Each structure stands twice: as structure tokens, then as C-alpha cells.
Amino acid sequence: MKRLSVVLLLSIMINVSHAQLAIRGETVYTMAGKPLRNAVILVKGGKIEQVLEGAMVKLPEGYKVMEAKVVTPGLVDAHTVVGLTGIFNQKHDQMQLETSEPVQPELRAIDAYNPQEQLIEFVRNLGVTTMHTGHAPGALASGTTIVVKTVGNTIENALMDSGMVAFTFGESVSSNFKSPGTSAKQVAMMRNEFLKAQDYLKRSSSRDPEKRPAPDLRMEMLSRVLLKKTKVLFTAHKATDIMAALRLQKEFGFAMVLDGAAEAYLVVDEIKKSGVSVILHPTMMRAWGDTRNVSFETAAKLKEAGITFALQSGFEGYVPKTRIVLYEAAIAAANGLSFVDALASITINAAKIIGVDNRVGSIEKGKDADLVLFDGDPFEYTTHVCGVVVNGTVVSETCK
């Protein structure tokens, strides 16, 4: 009896996982089109399986409808910490950044993201589905990032995709060390882990076993950046570590996402030019330090140079630790930015950024069925989240 007990509970889970569901709402925003008017989105298999417009659509039997107002992609977090970094603020909950020296690009976050963490569920109930996380900035290069579903007991389950090396330019990275303490002596030091990058590349391809190098992780990701297999995540705020972040790509040839950038609008025309898309700070940032320049209309400016930017949440030093990006991209939006657009930066222009824009960042059939429902426009500041869909199942019914 306790065995077939096991057995019927492992089904209704699965069931359950799997659930048929038909979403209504008043409005959608596919992303892929123009907003649709009295939408079904039909959900079966963790996918989404039609997309159909019409006030007279006719729900098929066995689906459980929800409606909304507005349904929404899941939210694409473009650049976080969260999962590294934990709710309390503790030192056992953060792991985002390694101090004891100011290079380790092989450090790797799929070994210190924490999928139960409580502040993984605040972001989620808050529409985050999806997330770019990993290794914080303030080191010249701090480990790598993966991208993530927002749900899962086990990294195994949340992983979606590799993600990039994090570097950083700037004042934080000689506030965490004692060398590099200037921003020549930061330059200096990355192109001299590359120069040697370059050297461990020739040496492992000798045909001589004698003449090849032992194994180092360092360069062994070093190598892999050099060789266009993984990114970079380049964090810098000011103009002229922007640019020198950008000489640095040029020098190595290396593929590259420019972050934060706080003063992007004082060297946008280098930037369009380079062809780096970029991960824009919170539109919200505190100005000080690095960010002293910040401006509310950089998203706006960047959209209008044409540069394919997405939104993030970043990290931050009070708790809960992060920021909302629903939030940032509203501000945004209040200063210059379309609402389309503004959704689109956190949305299918983030999804695009970090290279899951084939499983997520918009609904179209077939992709991964993360949804969002709201109960008025999602940049409203009395609108709530009230529904939450990861992967076909919903993970949330509460407005929040």
C-alpha cells in the first residue's frame, strides 16, 4: 500500500508539472508582434502550445484557465547575482565574489549558486523566470556566470546555459585590493593574463608532448575567451574605462557584452561602433563611486544610437540584495524609453543578449511556457503579479 502510495503521489507531481493551462488576457505582449487583444495562450508539455486572438476563442476541455489583464514573457533578469548572493545578508550566503586575489576567471558558479535561496522565490513572485547570474563585479575577473531558470531543487534543474567570464574596470576593483591600484595598472595586468593565454594556446598545440603546458584552469579559461568559445562580461561605469575595456576586446579579438556602463552616453558612437551589445545598469543605480554620473535616460539614448541593449538588477549592498528589474525597466520607460521597448530590455532583447532567446524572452509556440500575469499595466506602480508560470507549471497565484 505505502508503495502504491508513492506511485499515485510521483503521478499527481507530474501531472501537475505538466499541466494543461489556457491563459487569457485582455492584453498580451508577445514580443514577437504587435500586442494581442482578448488572447488565449495555450500551455501543454512545459510548452507553449498555440497562440490564439479573439474575444470568441473557444478554451478546449481539460486545460485550467487563468486570466489577466496583461500576460507578459516570463522576465529575463540580463545581469544578476542573485542565487550567488542570499537574502540575509550573511557572510554564509555570500558568495558572489573572491577576494583573495584579483584574477580567478576560473572560478565557476554552477559551483556556488544555491538554487533554494530565498531571494531566488522573491525575484520569481515578482515575475523573474529566467536569470543571468554568477560572479559579482569588483575583481578584474571574477569567475564565470550561468543562466537560469528560477525554479529547481538542484542546479542540474534551474541550468539553462553557460554563461560568460565577468571582468570589471574601476574603482571597485582597487577598493577590494591592494594591486591593481590605479586604472593603467588594471589594463596592464589583464593584457598580461592574456599575453600569457596566447602563449598557453601555442604551447598545447605543440605535437610534442614535452613542449605543452600542465593543465591550468586559469588559462584553460583564458584560452577559452581567446578562442571566442566563452564570453566576456566586461563591467565599467566610466567613460574611460569603457573605452579601455573596449581596446582591450580589439587587441584580443575576444566576443564581448559590455556592462553596467554608466557613462555609455558620453562614448556612444564608440560603442556602436565596437558592435558590443550592452547589459545597461539599474536605471535606478545610486550615484557614487563609478556611477557618480549616472543618468535615468542612458536607455533611451542607447535605443536611439541603435546600440541592442536589455536591463538588469545588479547587485547591491543592502538587503533584500537586489533590485527588481520590472522596476528599472518602468523608470525607464517614464524617461524616454517606449513601453515596448522597455519591456523588450528585459524581456526577448535580454533573452537575446545572453543567447536563450530560442527558449525564452517572448511567447510563440514552441518556446518554454514562462508567463507572467498582471492585473493592470505591469509599469503601473499599483499593479500587482498575480499568476507566475515557469516551464508549463504555475509557481504562483498570490498578487504580489
The other form holds:
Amino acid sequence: MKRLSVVLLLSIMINVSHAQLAIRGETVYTMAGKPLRNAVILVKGGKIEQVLEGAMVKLPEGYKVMEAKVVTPGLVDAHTVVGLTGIFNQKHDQMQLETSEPVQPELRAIDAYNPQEQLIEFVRNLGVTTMHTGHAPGALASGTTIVVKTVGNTIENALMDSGMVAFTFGESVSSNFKSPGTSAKQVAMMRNEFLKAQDYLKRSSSRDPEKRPAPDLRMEMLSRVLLKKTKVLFTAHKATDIMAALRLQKEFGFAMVLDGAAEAYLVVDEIKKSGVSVILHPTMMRAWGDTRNVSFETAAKLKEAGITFALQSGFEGYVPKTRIVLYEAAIAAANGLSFVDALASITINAAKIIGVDNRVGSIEKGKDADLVLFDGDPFEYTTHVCGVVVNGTVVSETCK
Amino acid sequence: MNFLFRLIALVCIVMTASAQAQEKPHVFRGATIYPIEGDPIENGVLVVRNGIIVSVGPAQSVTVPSDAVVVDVSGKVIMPGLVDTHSHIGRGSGGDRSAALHPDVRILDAIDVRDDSFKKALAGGITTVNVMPGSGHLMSGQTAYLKIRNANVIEDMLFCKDPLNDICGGMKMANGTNSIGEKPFPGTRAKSAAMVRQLFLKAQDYRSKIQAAKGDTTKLPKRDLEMEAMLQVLDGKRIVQHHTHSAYDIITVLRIAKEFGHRVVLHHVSEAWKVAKEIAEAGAMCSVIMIDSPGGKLEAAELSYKTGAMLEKAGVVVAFHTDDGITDSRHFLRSAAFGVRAGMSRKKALESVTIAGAMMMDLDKRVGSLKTGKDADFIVLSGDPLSVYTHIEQTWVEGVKMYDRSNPDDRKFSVGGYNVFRSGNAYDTCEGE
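Given the form predicted alone, state the structure of the form predicted in complex with the partner chain.
Now the full complex is given, and it begins with the chain already shown.
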């Protein structure tokens, strides 16, 4: 009997998680082509089964019908620390930065991510279905990041991709550590680390086992970076720090995404020439310290220059404990960025930069059924998120 | 040479004239006007002269003076200059770490009127602001009610005429976790309340001695700056502007206010939604902070977008504030819009950034609505005040245009950029939300 009810429960759960949904949107921004009017998205087995256009579409039997003024892909937060940082801002729930040493790329986000964190549910209710989260800016190399869905009771169930390794150049590093105490020292220390890693790699491939180095987690991670197996998420805000990061990248040839980039508008040509993508700071980020010259119009300037960029919620030491990418994109849209480009910066372009656009970021047949339902223009302050679907499961149905 | 000199002189005269309240009446015609007290007016007319509102109403019912300078604002929206009840702009400071209670300390002695943060506030449409010392003390000092005029010295910004005898601000108080600390600060909530009550008892005693002297100067108690300010609080002339988050901390503020009879405005009130009925019954007004997500500290973990709506429903007068740099002055209207998002009426939301805030500073006779005889403080917007796409195009203070988005020197303060905010913002100096 007990076993039977367990089986029953299990089958109900499977049924729920793989509900068949028909979501009708007056406007559907698929982010894979022009917006559709009166389109229906069919969801089956956690995936997008079909996207049908036109008011006369006949809905198949057995599908739960949901309706909305506007439907977008699940939002992708290109860089956050939620899950490593928690809502309370107390020592026990702030695991985003280890300050015992300035270079610790070996720290893994999967060992620190708390999938039960309340802030995850909070951002999910506001449409965020995928997050690139992990170790924060503030150390030369603070550790790795991960790409997760905002569901799942364990990291294993939430995990989509292994992410990047987080580097930082800037005043924030020197305020967290006695050394490096200056910008120039920061660069010198990283160059030394990479020289060590080059040597480690060389010795590792020695035919003589005696000559091979003792295994070292830090060197292993930096070797992966040198071999372009892991990308660098390089946080730099001031133009001098951005240029120092690009110089380091050129010297050692690693794959890199520029992060933060408050003064990107001063070196747009150089960023463009380097070919790196940018995960731009939250539009409403506070102007102080490294970010004192932040502008609401940088996103528009990156777009104009033809640089691929995404927006992020970033990291806050106090309040708001997390920002919401939807709100940050809205302010960019009010300051020179087009509506569609602003939406792309928190959907498809974010997915591309963090390497999961094969699964999320747009509404296309075969992709994960991650969808957000709105009762109006998604960026308007007074519009609500009235439904969120992750992996084909309705996770929120009340207007927030 | 002579010509150049004359040209420079002429330019100076013109510039001075534009920076002063106009002698000639100015008429703003064609906008949708939100007078706040009263319904929105389509195709409205606003007439101002010498820094005061002469008239406001629909085009057909307002007499336009024949010598008026007419400004066509067709398709725009005009509403009163915004009133921010709680801000840390101006790089001011309050009490130091020598004590937990500093009723004698005035922030007006420490504000830098040249600080860029005033420009930022103007870009956000804020014309009246309560600049407060921080929340790291039970009582961090006297706040300053300011009008953001062109100012050379702080006196140019004050609402009051005489800082020695007038009420120029409120009294900043705080409870909960921010004001708890090592000695001489309280270590617990109960100790916090006891220290505050002891100070109020002392003030009552001081008042009795003055009353007993019956005007006989030989019998008056010695002058005491702390007690003089506390008397203003006890007499209801100086309003306590009280930082408080948790429901039980809010109730403690109300309990102590009931005991001593002083007036109190509750600020931030993250958990006011839990005790809205009690706040309404006490007749207290609330100034709410809108934060994008809950948390950041234990007291704010249950912060809700619904606070404004639930207080409105309970019948409480609700304002929002920026707490700049906790939220940005340039996005002040966003708070009102989020109020509507979570269930506030549009009417109350617009009041919450204008007249409601003015009431909380006893300034509602002068600012907070567009009405004949009130200060000519208003903003010109490109559209609906509650839309993200709307920009504040102009900010006028007492008939003087203080911000114009079409001027690059002003516009930079609304978007930011290289070396725009030279001094950084208040975030690194204030003790925060």
C-alpha cells in the first residue's frame, strides 16, 4: 500500500513536471525573429513542442491553457551571486568571496551554491529562469561560476553548465587584500601566476614521470584557462583596468568575457577590436569607488558599437541584496537601448555569452520550455510578471 | 576691447536674469497638469510669478496676464516638484560615536551645498528634501528641510528664516539593529527604548523647570542645547523622523510617542504591512522605502512591495523616500510606480512623492501641490509620471529653471558618465537604510 502511494505520488509529480501547456500570448517575443502576434506556444515533456502563429490556432486536447498579454523567454541573468549570497546578509549566508588569498581559482561554485536560498525563489517569481552565478568580484581570482536553472533541490538538479573562472582588476581587490595594494601589482601578480601555470603545463606533459609536478588544484585550473577549456569572467570597471585585463588576455591567449565595465564607453573601440563579449554592470549600479563613472547609456553605446553584451544583476554588499535583471534592462531601454535589444540582453544574448543558447534564451522548437508571462509591457514599472514556467513546469502563477 | 567687455557684461546680466525668479509672469500652456490636490487637468495652464503659483487650471478658465512669457509645453506632463522625506545627499554628518543620542547636533552645519548630489536630485525632479543624519544612533541629530535652490551657503537652501530660532528640520531617530553597538550605544532593543525614554523624561523635567520659573530669568534652568531641541520635540514643533523596520520596533516607536506625546513619522517601515491597523489607529504617517528585493539585513528580510498599498488601505498617510544613496534620487518616481504595481491607487501614489511628504515636514502649505499661492516648484515630464520611459525634462524651483535635460551640462547629471559625480555619492558616508 505504502509502495503503491509512493508510485502514485511519483507519477503525479512526473505528470506535473511534464505538464502539457498551451500558452497564448497577444505578443510573443521569441527572440528568434520578429515578435509574433496572437501566437501559441505548445509545451510538452519540458520542451517547446511548437510555436503557432495566428488567432485562429486550434488548441489540441489535453493541454493546460494559459494566456498573457506578453510572453518572453525565461530571463537569463548573465551574472549574479545569488545562491552563494543569501537574503540575510549575515556571515553564514555570504559565501561569495574568500579573502584568505587573492588568487584562488580552484574554489568551486558547486561546493557553495545553496539551491534552497530564498532569493532564488524571489528572482524566479520575477521571471529569472537561468542564472550565471558563483564567486564574486573582489579577488584577483575568486573561484569558479556555474550556470543554473532557478529550480532544483540540489546543485546537481539545478546545474546546466560549469561556468567560468572569475577574475577581478580594480580598487575592490586592493581593499580586500593587503597585497596586491596597487593596480600595477595586481597585473604583475596575475602575470606571475600564468607564468607558473605555463611551466606547470609544460612539466605535466613530460615523458619522465619524475619530472612531472605534484598535482595542484590552482595550477590545474589556470592550466584549463591557458588551454581555453575554461573561460575567464574578467571584472574590470575603470578604463585602465579594462585595458590591463585585455592586455593580460592578449599575452596569455585565454578566452575571456569582460564583466562590469563601468567605463566601457571610454574604450569602446579597444573592446570591439579585442572581440570579447561584455556582461555589463546592472544599469542602476551605484556610482562609487571603481564604478563612480557609471552611466545609464553604456548599454546603448555598446549596441551602437556592435559589441555583443548582456546585462546582469551583479553583486550588492547591502541592499538590494539582489537586483532584478528585468528592472535593469528596463532602465537601459529608457536610456537609448531599443526595447528588443534590452530584452535580448537578458535573454538570448545573455544565453549566448554564458554558452547555453542551445537550450535557453529564445522561444524555439526543441528548446527548454522556460517562459515568462506578463500583463503588459515587461519593462513598465506597473506591469506584473503573472506566470513563470521552468522546464515546462509552471512555478509561479500569481502576479508579482 | 570695449565691445568685448560689454558683451561679457550683457551675457552676465542675461545669465543672472535667467537664474532668478521672473518678474514677468510665466505661463506654461498645453500640458496635462497633475495638481495633486484635485483631478488631472487636460490642456492645462500654469501661471507663475515671482516664484509663486498665480493660477492653475484648464485653458478656458485661466486668465493669462497680457505681459506673460508663454512656454508651450503641449504633450508634456506637469506635476509638483517632488518631495523626498529622507535623503543623505549633500555629504552632511550627524552625531559622532561619543554618544547614542545627539539632540543638539544639526546637520545643517555640515552640508556642502555645492555637492553634485543636489544636481542629481534635481535631475530626479526633487525640489524639497529632508536631509538626515544616519541611522547608526538612537538620535543622530536635527535634520534639515531644504529647497534645492541655487545656493552659495546652506542658508540659501533652508525653508526656515532663522536657524537659531526657527524649526529648520526634524529630529532623526532610529531603533532596531542599526543603532545597537558597543558602549555608549545600547546593546539590546529594550536598552535602546530605556535610553530614549530617559532622555524624554529629562526633557519633561527641563520643561517643568522653565514653566516653574514663570518668566523669571533668574529662576530659569541653565541653557542646554540638547534640552532646547528636545523641548521643540515635546512641544510638537519638531517632528521626529524615525528610522524603523521590524513590526515590533514600529510598535515600540508608537508606544514611546504615546507616552511623551511627540509627533513622529515612521521611516522605511519594512514590516509595516504586518501592523498597518495599529499604525492607522495611532495616527502616524509612514514614509516607505522601496527596495528591489528583500533582505540585505535581518530586519528587511520581509520587506514587501505591498507595504504602500496595505498602509493606504488601512488609511495611513503614505510617502516614499529615496534614502539616497540607498536608492537613487533620479529614480524617485519609480518608487511610486512600484507602489501602484503592488496595489496602491494612482492618486495616492502620486501624493506619496509630493503632498504626503510635505505633510510629514509641516511644509504642505508651501509645497507638494500646484495651487494658487504655493511655491512655484514643478517638473515637466515627457509623459506619464509612472512610466519607465518617461524622462523628467525640466525642474523648476520657485519659478527658476534649475534643471533642463536639453542642456548637456544638466543632462549629464541624469545619465552619469566620466567625472560627472566628482565626490561619489552618499553611499560611502551614510549609515544606510
